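We begin with a single chain expressed as structure tokens, specifically the form predicted alone.
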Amino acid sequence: MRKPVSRVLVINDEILILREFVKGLNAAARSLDNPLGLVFLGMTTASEALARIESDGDVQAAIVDDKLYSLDGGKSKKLQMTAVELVQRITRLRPEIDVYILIAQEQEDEVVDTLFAEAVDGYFYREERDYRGMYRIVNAEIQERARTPFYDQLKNYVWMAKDSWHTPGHSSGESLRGSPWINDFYEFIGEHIFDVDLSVSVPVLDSLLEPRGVIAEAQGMAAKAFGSRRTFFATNGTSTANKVIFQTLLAPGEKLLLDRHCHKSVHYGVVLSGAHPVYLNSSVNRKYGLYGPAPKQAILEAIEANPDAEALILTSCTYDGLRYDLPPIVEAAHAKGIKVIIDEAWYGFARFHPAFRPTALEAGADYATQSTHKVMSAFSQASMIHVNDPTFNEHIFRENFNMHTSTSPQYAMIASLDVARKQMMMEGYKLLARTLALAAELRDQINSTGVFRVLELDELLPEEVRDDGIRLDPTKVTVDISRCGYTVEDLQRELFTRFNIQVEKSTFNTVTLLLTIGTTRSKVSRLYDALMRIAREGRAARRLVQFPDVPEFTRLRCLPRDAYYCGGEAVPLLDEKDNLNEGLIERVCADQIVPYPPGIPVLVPGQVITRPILDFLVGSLRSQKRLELHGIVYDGYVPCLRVLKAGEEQGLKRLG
């Protein structure tokens, strides 16, 4: 296994002093314990140091002289850059690395007060030359960042090999090991997955429901890494994380502003919290069947029209990589006292490379939910909730968190969150720089096929959001497949069966590829080879059938929660002659009806049904295109909608 390398930059303009410092610190590194491979490098200018920090992902710390000068025409000294300015620039570029300042002892009070308003981890006296002491401090701080308190404790406990007289029932895999029926599962999964599958019966591993030990410590380290005041580990995915926040911030009947293309968990959260949703229609790129962000103007108008709203939730970035210009939106919401929640499920890595920032928290959001498992090295369902809300009510949050969280969480999942945080702090910048390079390379390769074409930001943006300052996450690559001679379903099947390639998602004429920190050049090469082979087949382009747009939101007659919890009745979508059932027009839906793709609800509980909605649903059912309609009730083979009965509707409070 490769050992880590940790480079530490020493930045000083006096060459002789710099050489002495670097020589002394490297001598200390060789003579003392050095598990993380610390190596000290000398830099004489701030620009040289910044260039190295930007280009070298293994730089883990910097020791900066408090005054950096350069020779002016060989005669006099000129100040290059103050330590404060350099620290600020380092922090903007790589907030995760440790920064120390070299100061003169007689200037301690003056310098320290100024510097400690910045992100400085400590200071050393220039005159002391205590290289071993300096090395120990720098080494200890890097090791502190590299710790994984929960994972380390879990591993230590497993090595203790205690006899288990508690849950779970497999008892560290004993129930499977040697079984003539299921031993193959044990061998396939591996023994350690059962060793670490423990329970709250082991106090040294802490409790996710009331963390006071290693889980609390791991969450605290995650908060520092991701730039939040508080961070909570979630083992039910971001779907549950969104619901927990809703129930914390919203009482029944209170308003929530939300973009309509939010993940369906957001819409379920509306039902559970009893919120009064104010829906913002998504922008639509009709040429490619893509649903984008809600227009900025529509969001600002909704904020202005609903100053009594408690919260606003937006998805940034979207599934296709489109990112809101969040700061002005957050500022407008906060001006009205509205909390801002950002679903960052697809963008949790953004803190660790300047190409992706600002993150939602850096833009001022109160809450950010992240699917750590989607884009970092955590197990499926492992997510994080980050909190920067200055009026955060921890007691209410904790009660709601515990309401949704299993009392038997998967401990391997918690460990994977701890490990994912460590990786992003220690090598996230380097891995993301590699991913960005591979994304650029893949774009060029796909375009070189002459048949497949990567869509850039201008082509992805719906017309109504072109001036909204939206940016593109380059790790989401959307490919126009319309000239390849295959339907999108046939192309996906060809890639899967012939080339062993599975793509992330598709529309009628695009496929989306997701690059992650686990993407390798070999995978990029195999994908390019597959697309080039298909391109060389020279198939004639086929007519691709575009599916109708999801109808715009109509109106709510009652709160979604009230409608959902009514018994209702199932009414057929089609009459006896197989025509659209007009008796459904103006009825109130009791369920969430979601066509997938694109996954945007065409109906939510409490919404009034109109003819365009019925036309869309019937067209979807009759389409030859592969499409799922979640929420449809079947009476035998007859598709039905669950709608409110007249008496139920009369008993509910009407909206508007």
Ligand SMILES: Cc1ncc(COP(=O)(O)O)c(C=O)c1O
Given for the second form:
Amino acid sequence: MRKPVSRVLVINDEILILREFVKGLNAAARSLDNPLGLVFLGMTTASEALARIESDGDVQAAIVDDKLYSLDGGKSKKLQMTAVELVQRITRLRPEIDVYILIAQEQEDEVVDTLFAEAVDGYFYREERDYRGMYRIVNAEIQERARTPFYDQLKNYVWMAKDSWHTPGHSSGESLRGSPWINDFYEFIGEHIFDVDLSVSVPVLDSLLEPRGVIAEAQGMAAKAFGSRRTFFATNGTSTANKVIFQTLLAPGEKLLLDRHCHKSVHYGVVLSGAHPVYLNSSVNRKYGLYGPAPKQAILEAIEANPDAEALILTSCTYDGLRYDLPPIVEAAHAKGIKVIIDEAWYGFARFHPAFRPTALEAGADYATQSTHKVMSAFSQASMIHVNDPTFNEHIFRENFNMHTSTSPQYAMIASLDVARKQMMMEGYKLLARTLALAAELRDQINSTGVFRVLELDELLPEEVRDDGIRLDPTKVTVDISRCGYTVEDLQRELFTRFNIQVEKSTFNTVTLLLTIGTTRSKVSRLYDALMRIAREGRAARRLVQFPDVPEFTRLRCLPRDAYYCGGEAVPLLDEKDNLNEGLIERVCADQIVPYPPGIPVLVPGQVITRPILDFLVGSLRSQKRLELHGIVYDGYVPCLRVLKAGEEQGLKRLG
Ligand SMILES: Cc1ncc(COP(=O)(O)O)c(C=O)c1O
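And the form predicted together with this ligand, for comparison with the form predicted alone?
First the chain shown before, then all remaining chains and molecules of the complex.
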């Protein structure tokens, strides 16, 4: 097993003193228990130290001499930075690492007061030269960060090998192990997945539904790591996390401002909470068939026009990596007392590298939901809900959380959240720096094929959001494939069958590749090799496939929840002559109709159906392209929409 290395910088411009410190601390590290591989390194200037912290992901702590960075600013020697500034710059770069200040005893009050508000983890008296004491403290703090309270307890419990007289029924895999019929499943999946599959009957493992022990501790550590006041582990993905927050913030009939392009869980959340949605018509890149963010102006106008809204939800970054300039939006929403929820399903890692910040929480959002499983080392469905809402109602939140959470959550999933957090704390910066470097290499390599082309921010941005300060997450790489001669389906098949490569998603003219902290250089070169071979086949380029115009969102006749819970009736999309069924125009839809890809609804429950919407749906049904239409009801082979009956419509409160 690979052992960690934890470098600790000691920053002092007096070379002799510095040498003495580094020697003393390293001697202490050698003579004392050192499981995390602490090594102390001397730095004589602030800039050298900052450069090292930036380039070396194994730096886990810094000990800064305050004398260097004299607080009076007057007689600074070679260095130009005060301790406050240096601490600020270190924390801006790497908020997760520990920072200590070396001070003279007689200056203690002054220095401690000045640095109190900064992220300083402790102080040492310079004159004491207590290297073993210092080592113990620095080591203990790094060990504290590297703890995984839930996972540790789970592991201990498994090793205790208690006889199980409780759920789950497989009883640590016993029911599979001895079975001639299903023991292959046990062998394939592995014994520990069964060993750790435990339940609330084991009190030492705490309860996800009322955490007071190791789960509470693990969530507390996640809150610290991700910069939130409170963090909750969700075991049914961000799909559920979004719904829990809606039900916490919104009573039936209360207004929610939402990007129309939000994930379908958000639209389902509207139905469940009974919220009154105000849709922001979002941007679309028609050339490449990509759904963009909502224009800043539209968001600000919606906030202005709906000061009675309770909440605003946006997706940042989007599936394609477009992220909002959030601070002005959050500020405008807060000025009207509107809570801001950011769906960071694709962006949970952002806290751990400055290239991705500010995170939603750093930009002031009240809630952020993250699919830890999508972009970090957690099992599928393992997500986190981060809360910074100053008026957070924990009781209501807890009730809603428990309403959606199984009383038998997967313990391996909870442990994976604990471990994913540890990894990001200890090596997130390093892994993300590597991912960024690989993303840059991959871009160059793809472009060098002369056939495939990576779309950069300029080309990804729809016209309407060009001046909105939107940025691109470079780990999401969208490639124009229109010149390779294959259709997107054929290209994906080719990559899969001939080259063993599965991409993240596609549109008519693009494929999107997702680089994560698990991406390796060899994977990058295999992909490059595959694309180069395809490029060299020299097939004739196709024209860009025109993305069908997505119809405008029309008005809502009633609340989505009211419409959804009506029985309704299924009305065919086509008439007897196979033409568009005019009888559906002006009817009210009872379901969410979502063409997939990309998974953005063209109709939500309560929405009035128009001709352009029907044209779009009928066109999609007839399209040669593989396109699923979620929400369509089939009466035999006849595709239908579920719409409200006249009597049902009359019985409901009209919105417009
Ligand atoms: C923007 C967005 N939000 C939420 C989700 C749902 O996340 P999960 O799969 O964790 O339930 C997705 C999933 O693709 C998504 O793209």
